[in-house]
Amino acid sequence: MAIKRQLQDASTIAIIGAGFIGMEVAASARSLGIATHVMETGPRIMSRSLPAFLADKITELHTSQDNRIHCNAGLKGFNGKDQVTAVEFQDGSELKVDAVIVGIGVTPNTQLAETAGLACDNGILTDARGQTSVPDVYAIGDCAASYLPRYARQQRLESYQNANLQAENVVANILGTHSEYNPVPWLWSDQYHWQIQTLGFPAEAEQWLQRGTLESDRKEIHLGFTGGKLNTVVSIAEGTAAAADVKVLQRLIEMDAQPDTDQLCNPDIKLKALLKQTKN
């Protein structure tokens, strides 16, 4: 509500960070019609959560409306005395905004679960269902570094759909239901009229193939491979055009299924056909 108010009558804004946030906020803004700069201090944008062809690709989806995108940028702080009005470089230069929206990621706060005894590591440690390192205690959310079976670690998942389901599982070992948290994480952004949607965790794939283009399909999405097996998928398409792909995607990859990648990469060949060959 704050960061909407200040844009009601900004003119100019800078957003520090390009990661998911910084980079939908970005697309509010310009839709707005206010010029937006959007300032990372490393390389590229979204750096931890997509390989580099990908984010290149969102950068081009964001310079074509005019976002102005400046990376290695060497911020030294901000200027103004009530509020902020502009942003200042190293070099000794400015930008004059009416506004700084800062979006740089979380750190997690565990100080009361180490009061209470608790092990943490970047977050809460818990297993697979969730359970602390002290009995009848558990922990979930953005918090819980919990262990994910499917990728053999610890890993905070900071997503709406990972607190949500990560409480259901929780709750059922509460009621004495032993099941292991295994999903695939999910999560989607909504950027301008595009919608980008990934699963797994693609900054680490070794391998892409491409299923489609924005061109002909409306959609294009890129499966990740790693040691020759799909593990983790982006999207990006129009509106919700790859939404009924990525969950058949992911229920390919919950079921450790391997498709033809011959036939994966076929948009004429629907996926739900495949999936229907996995299961039988």
Ligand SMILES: Cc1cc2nc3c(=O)[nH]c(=O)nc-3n(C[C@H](O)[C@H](O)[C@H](O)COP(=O)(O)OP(=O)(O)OC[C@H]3O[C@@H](n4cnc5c(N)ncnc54)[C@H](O)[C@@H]3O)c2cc1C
The other form holds:
Amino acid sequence: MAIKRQLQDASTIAIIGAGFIGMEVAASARSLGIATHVMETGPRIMSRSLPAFLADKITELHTSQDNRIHCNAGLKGFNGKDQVTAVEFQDGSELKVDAVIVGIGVTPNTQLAETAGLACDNGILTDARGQTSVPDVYAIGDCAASYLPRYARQQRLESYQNANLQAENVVANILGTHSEYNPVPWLWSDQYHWQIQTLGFPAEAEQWLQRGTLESDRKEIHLGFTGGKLNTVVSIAEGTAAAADVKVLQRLIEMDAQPDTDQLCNPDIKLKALLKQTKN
Ligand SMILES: Cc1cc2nc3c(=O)[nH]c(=O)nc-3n(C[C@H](O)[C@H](O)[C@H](O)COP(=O)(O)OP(=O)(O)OC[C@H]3O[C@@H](n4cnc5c(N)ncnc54)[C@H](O)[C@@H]3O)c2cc1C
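Starting from the form predicted alone above, please write out the structure of the form predicted in complex with the ligand.
Starting with the chain above, the whole complex follows.
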């Protein structure tokens, strides 16, 4: 609500941080006709969540909408009295802006948990049941660094879906059902009229294949493999054109299925048919 109020009279804004949130805010502000400058200290956008070739693709979509992206931005600070009026760079130059939005990630506040004696390491550590190092104390949501059996590591996940599914898992365990949360993490992001969805951890895939193109199919699906196994996906689509495909791919990864890659990459072959084949 505060951002909406700030944008009402703004003509130029700076967004600090080119992660999912920074890019979404930039897309919304551009759609309102506001000149946007995204400042990223790293060499490219979305480095935590996407491999370089896909980050470049998203950069192209944004620049096609006149969003200006400044990577390797050497920021010094903000100028202004009661309100920010400019962003200052390390070389002494300035960019006049009406507002600045900072979206540079979060650090979990584990102080309460640590004081209570729970083991923490970038979040409250839990097993796959959601239990912390203290029996009968569970942790879920953004603050929980839970053990993910499929990926064999502790990981904090930041999405509504994760918070909800972890809640269901913990409730089952509290009620006495042994239940292990073993997700293929999913998230989506609407930027302009494009929807980006990811499954798994795309920044980590060793090899990529592509199914369809945005230009000819209204959607392109990038399939990421590690050790020859399909384990991550990124779709870029007009609106929700790829939504059903991503659901099927999530199921295939959950099942540890390894469909024929030629078929997987052929947009004329329905993914549902591949799922059916796998089940048989
Ligand atoms: C700008 C933004 C955009 C996002 N967009 C998306 C999106 O599009 N899709 C998506 O899936 N996810 C999105 N997320 C992530 C999503 O909001 C979180 O993953 C989700 O809210 C996590 O739920 P949670 O219950 O763990 O934490 P929260 O929703 O943060 O809730 C934690 C609550 O605990 C309270 N609290 C903290 N400490 C204490 C204490 N000591 N005692 C009592 N209460 C306390 C906090 O005040 C807060 O109300 C977004 C996040 C942000 C910041």
